[in-house]
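Next up: a single chain in structure tokens, the form predicted on its own.
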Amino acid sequence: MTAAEAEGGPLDTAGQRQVAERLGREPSPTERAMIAVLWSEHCSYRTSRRLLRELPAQGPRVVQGPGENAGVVDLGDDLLCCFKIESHNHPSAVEPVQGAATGVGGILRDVFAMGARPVALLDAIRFGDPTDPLQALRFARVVEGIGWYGNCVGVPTVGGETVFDAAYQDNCLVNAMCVGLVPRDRLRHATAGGLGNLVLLVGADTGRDGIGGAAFASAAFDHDRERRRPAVQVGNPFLEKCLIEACQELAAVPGIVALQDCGAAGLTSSCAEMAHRGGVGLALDVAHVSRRERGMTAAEVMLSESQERMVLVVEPAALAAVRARFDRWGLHSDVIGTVTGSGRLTVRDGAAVAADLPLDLLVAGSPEHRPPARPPADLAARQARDPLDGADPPDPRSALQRLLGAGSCGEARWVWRQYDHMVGDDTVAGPGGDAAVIRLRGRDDGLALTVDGGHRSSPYAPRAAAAAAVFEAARNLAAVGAEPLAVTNCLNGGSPDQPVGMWQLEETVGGLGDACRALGVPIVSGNVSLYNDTLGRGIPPTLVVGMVGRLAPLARRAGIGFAAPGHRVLLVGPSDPSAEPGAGLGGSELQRVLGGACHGPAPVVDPDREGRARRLVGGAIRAGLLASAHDLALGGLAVALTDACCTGGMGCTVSPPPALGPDRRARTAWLFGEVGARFLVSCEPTARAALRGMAAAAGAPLVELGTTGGDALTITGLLSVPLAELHGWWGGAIAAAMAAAGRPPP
């Protein structure tokens, strides 16, 4: 792919012209290809930098922060957490299984580049109707991508999330997270210094696989997108793995300088971008990478992005010894090249040279790209506008089932189970809870783990739909008893180059910033993936975050299930969503099920009402107080008691709030309203008075609403529902989706 294929591509007419004055001359071919990938959206980030550099980045734990493979917090006692999400949209579109492995292959090396040791995965996915066969056969094959390439390398996928919305028919969203535990003294960096220092690239043999891969990443689709295959790349998870423990095993080899994951634009980008962040220059030559295809030229050399490849920087005299503990794993190594003083990339192939290029302008340089923003021209009345458009809200029992029956609010066991969460034996928590929990080995404390993703509002409620993506993640920390620690998010979106999604772009922004400002949580890490669009159809904006907190002591968590019968059921937080705008229904799951356009007003994020939430309970998960807890988020109080009476396997009887009354809407605003700041929560009788006196002191409403026991969800008045046809609706929609389409679980 060339970089006149890249929509809003850099290197135009205009672009071309500013290279050939920059150099004062004409750019050789493989010059040009290689600033037209890092000159790519995917690689400068040439529309979003600007608005990035703006968020919150320092903290008190923080090690690492933007700008090298992975954030980094300390963790205490010389231990320190690395973490990061990317994503893998346009391959996993064209070639799902592939896409979606090479996506989780490359957020590990990510992370193992800083000399971290993954111990967890986590993924977001979001697809649309699934009970269409494309859908399913797309959804199905990228469940196996994850799957596949996790199980194979051994790092346990611990949790995720799964959407199903017309909005991602024809744009699939595909993010992958990853965390990493690292001891202080064994950080590395990817930062080339040193004159004379060798270069070293290692792992898998150089092919034409994923040539041209950062430029589609950049680009939209269009009737043809199959002729796209090409740009995706193949994976091989056993070599990964092999990859991963020989660079465990360089902690112990002196004169490694820097360490960097060979991934978008291939040695192109991972050469550059350590020279430049060292102040150096690199000498390279091509003639020395071995390769699995005849008659590649330069450019297809450095712009491959062939899989399981890592580029180091070491001192001669390490050279031997690095050498031997990739010879130890079966990982053949080339050097390729040297630091120099320059300034420059300079890449030969033999005696011939390829490309000449002052790495400030090959990493650096490229355009700011500053599309007018404008936001649509019916936003008021959207925002105005009745969420139910004036209907006749559902019947109760009818609306839960139909919530459950669309896939994005029950369980997604037919996702998860095809992915190993427990290898390594380090899991406490995993799929299917608001958060997961891994154990820090000689510890009391453990990691809370969670991705969540923007409300669906947020077409025209942008700001307030990311802000709210962060609070929940936040919540869903506090429902397992863990206190934040930072931010790692992808933003997801369409066309800059339309007014409209530039608008969208700024305002996700400045709610991801606003949310993690008000929450004291740095963003450390994150990525961006725009021109999610096809045939001029954009996805909508969609913010992406993981969230990592830590659990102290371990010991004391909660789960999201009913723990036994005669427990009160309490509801933490705002309890009449009637009086909220809008009753909380604007772009809720009711609202899409219903087949309503997105609507109505925007949620409300409140960060005071937020804190006192999340400081009750879990504050009270600390102080052994609660038996369960849980998240209030899609589909609202209905779908959280669901949850609890499913996973805990008992059912539960309880009540509307008297003042409720008779009135519909009210009642649907109650059983579905998605109002941020609730947790539906349940403790042993005896500490219900412990529990009101921290509620009253933490200044956070708690609402008794009734008890667990028996065998069907009851609210009294309204529906009741045996258990056992309940569990059907909430765990039998994936899997009948995908054997309708053929697709069972392996």
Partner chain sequence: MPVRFGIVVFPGTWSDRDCAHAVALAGSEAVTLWHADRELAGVDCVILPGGFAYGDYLRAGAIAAHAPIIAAVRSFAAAGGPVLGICNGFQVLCEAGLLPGALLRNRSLQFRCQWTGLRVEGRPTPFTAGLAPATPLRIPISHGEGRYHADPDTIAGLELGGRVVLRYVDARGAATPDANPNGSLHNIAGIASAAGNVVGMMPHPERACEALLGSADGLGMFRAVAAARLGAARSR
Given for the second form:
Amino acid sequence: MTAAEAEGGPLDTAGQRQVAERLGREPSPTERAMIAVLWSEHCSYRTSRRLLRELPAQGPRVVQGPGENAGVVDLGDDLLCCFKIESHNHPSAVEPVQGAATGVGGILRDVFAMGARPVALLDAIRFGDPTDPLQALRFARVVEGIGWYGNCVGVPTVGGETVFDAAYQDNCLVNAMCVGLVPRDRLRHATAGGLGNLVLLVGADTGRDGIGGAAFASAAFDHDRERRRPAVQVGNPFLEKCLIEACQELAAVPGIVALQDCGAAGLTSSCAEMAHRGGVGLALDVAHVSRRERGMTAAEVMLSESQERMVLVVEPAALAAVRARFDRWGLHSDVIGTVTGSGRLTVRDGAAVAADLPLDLLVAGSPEHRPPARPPADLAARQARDPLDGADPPDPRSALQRLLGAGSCGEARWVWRQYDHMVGDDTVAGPGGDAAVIRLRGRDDGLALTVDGGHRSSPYAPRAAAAAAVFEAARNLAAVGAEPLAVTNCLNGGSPDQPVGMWQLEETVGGLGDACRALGVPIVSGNVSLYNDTLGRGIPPTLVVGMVGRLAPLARRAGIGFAAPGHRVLLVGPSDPSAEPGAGLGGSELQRVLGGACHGPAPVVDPDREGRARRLVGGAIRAGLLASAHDLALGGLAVALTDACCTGGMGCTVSPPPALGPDRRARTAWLFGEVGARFLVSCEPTARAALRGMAAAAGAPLVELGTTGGDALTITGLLSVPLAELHGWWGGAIAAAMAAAGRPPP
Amino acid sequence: MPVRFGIVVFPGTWSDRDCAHAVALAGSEAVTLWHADRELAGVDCVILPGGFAYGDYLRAGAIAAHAPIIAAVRSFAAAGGPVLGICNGFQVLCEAGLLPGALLRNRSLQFRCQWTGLRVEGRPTPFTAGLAPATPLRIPISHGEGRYHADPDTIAGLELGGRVVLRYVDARGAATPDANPNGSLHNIAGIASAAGNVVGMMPHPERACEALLGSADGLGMFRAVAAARLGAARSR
Amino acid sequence: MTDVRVGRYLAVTLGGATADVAERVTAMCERLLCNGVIEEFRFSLRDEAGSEPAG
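Counterpart to the form predicted on its own, namely the form predicted together with its partner chain:
Everything in the complex follows now, all chains and molecules, and the chain you saw is the first one.
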């Protein structure tokens, strides 16, 4: 029994009856296989689509919203930015190098299918405890896979996020985002049309690899995940690089109707979706598909997820010119079918008809999956519980050391030094900051890019946790001086067939929509990855937000590191976390490293105070007032101070506000509480007055903390750590874990 | 007339556009040379850029060394024409026998993308003549196979002949083990041919031509070619 | 275990006369398949039936 035939799967008894009624006959085995895979969650969003419809997708800059290979926004002057994020969680769990690598390959194709040149990659990865040797090995192999593919194709990996949490021990998350640029007149679509036009398959030969990958990505793991390895595709980044260049050259060739990535569910999905979008039909003959293996059936050819393939619809008169471009790059192409007016996808294997299905059934016919949703029974108790369970707060110095030693805070250089983050000559700010910055040639503005996962309270506060991810991404952009343009998102979660899982999905999408509406930023593309479960245990709902912003002018920007000694250090936003519910410690990283608990009041997400803080920081950067700016997130103020010191290569001396008093709980909250709408900034002493004026005008709280300089991070009365020691904590956690697991030393 | 740089493009090359950008910043003209061509289109200088030519599946640079365009590059080099191999281009030059030695996997066994410090030394070459910076050049590397290796006699010959033209150094200019990002023998980052006109280097000078991107220290290597030609024209 | 060396195994099928086959394979290895600076090579010859050719 396959995942699709399982009880509640898309082709369960009810689904099969629906298909038979519509066709007036039983479907052939090939047809069954095609329907099962296209009706999977991965392809049809059968569980999530009614929720996704509610998300804001409109805006004055939106050129293309969800529904194409990638979303597109207008950057002005006829330049468009095209981007999307996608998960490759299941393949990466089973075969880390190839799973992660082909995730990068797939998202690149989504972007260059739009006619764009890919200019940046970002990745968000989540693993379990890195001191567990098996986790460390898998993590290192995923990093290797991401690096291998991106490095070979020559697209810079400019940013990302690395999180370690035991909640991802059995189901790692690997989400990859690609950003491309395309002049308006070169934008392409994946919409088939024009009766008699030809369907061209180009790139790799078709093999048995990855058959059923989309269905596999829509199923939970059982004991035997090694057995799943044949469902993982194998990447060839060299071929991809040639495809990128050839597709760029196609811009000069008239008569190309559609360009489409051949990704999940292979030819079945790419052809069916192109035809359905265009309201036409396609007649394919799989006998014309070049094979890598002998004896493949029509179903195997239609479902193969062999990588590095693209499908085009071209006018017959354009065929020779199109093929000449591919030939020049050593790429093989086959004419495998024609556009018809039938509204059906007809698949022949030579003389034999293997499938003949109406496209509205195949693409849009999947029965909606509406499993019951119910919040966890212990919801109220969990939210009401004291984050530290009444325990004595830890010693600040050792708490900071433990936070930094856990790998999620601090610097992830061990990861990104393996990624080429500079190729393309446009990376103004690469990994290690709040957001990456790339310049736009011939213009005075640039793009700011970030990916952010939701707050750790997501299992019991999914709405707030999701909204927090959106606002954190917006703060990341503001901290470099940029304004958000649009969002792409990856909804990672557990099985929606568990009522709690379904509730988490509904709430997460709700929080995403609420936040984006409040921010006035459209969601132009996205991906859903459910069934991240092993043996019945799912991951926390994890929304990963990819946000693209515009930095104008590029010359006015900030980094996270302190810039010079003698600068003033200030905090923008709420200055006393102990005034927040749970003192900002519910679901915090501190709570996790102290014992792995996850409870307490949900984080407050207040769009209004977020907006005021963001406007102050963005405005101050554009006014040239700030020497550094850094968003406060995981680990709170103490970690942000560490980042600013270690990145800037200098210490600082700061003091808690006198009003804080000697209460240890209030002090712990002040150091480590995770409260939104906050930034750590620094400025020359002479800029203070102007900054205060801007803060008053923006209505954003601003307090002075101290001064940069010296060779220690000193927080008066709480802790003092020499810079060299602090740097070891901050930059050494991942490397130490990998070295312990036998991975290469620094 | 501006100097014309020919930039060789193999399938899998990815620094070609960056090199063309650097050449333009240096005030010269860039033309593309396709791997399957057999002529150099009358260029004054050839660059073999970074990337993974033909996927580098056999050995970095091995297939590219047999590409039709390399025969033309070989003749051009033999006639004294300036040739610069960057990263994969250095690997290609070694595989083609235009430079001695080979590039092995980094000591860390990992890909490395990071800034390095480089000391310019040895005999002048078309790309390093006139470069005598007081502080090390700040130029990034980006490779998985950049550990320079050759037999001891070859290394000694390079050193004695002043053919080690770039060396990984720390901020004070010392060639320490910590400053060596890949385990190259003698901290070698770049070498020249016996005649001095063919230079191979693992770091990417084309990524260090604008302060906006972190350094403009690489621009001098592209400018040196034009300066040398101008000097030659004057002395004529 | 005291040491591991990773190498490459290539299976090459040759057509044509068998007289100069060793020279042809040597040339292939020297010119392309191996880099003498860092690699060495060995080869063995078999006929299509899988046995060592006579002589």
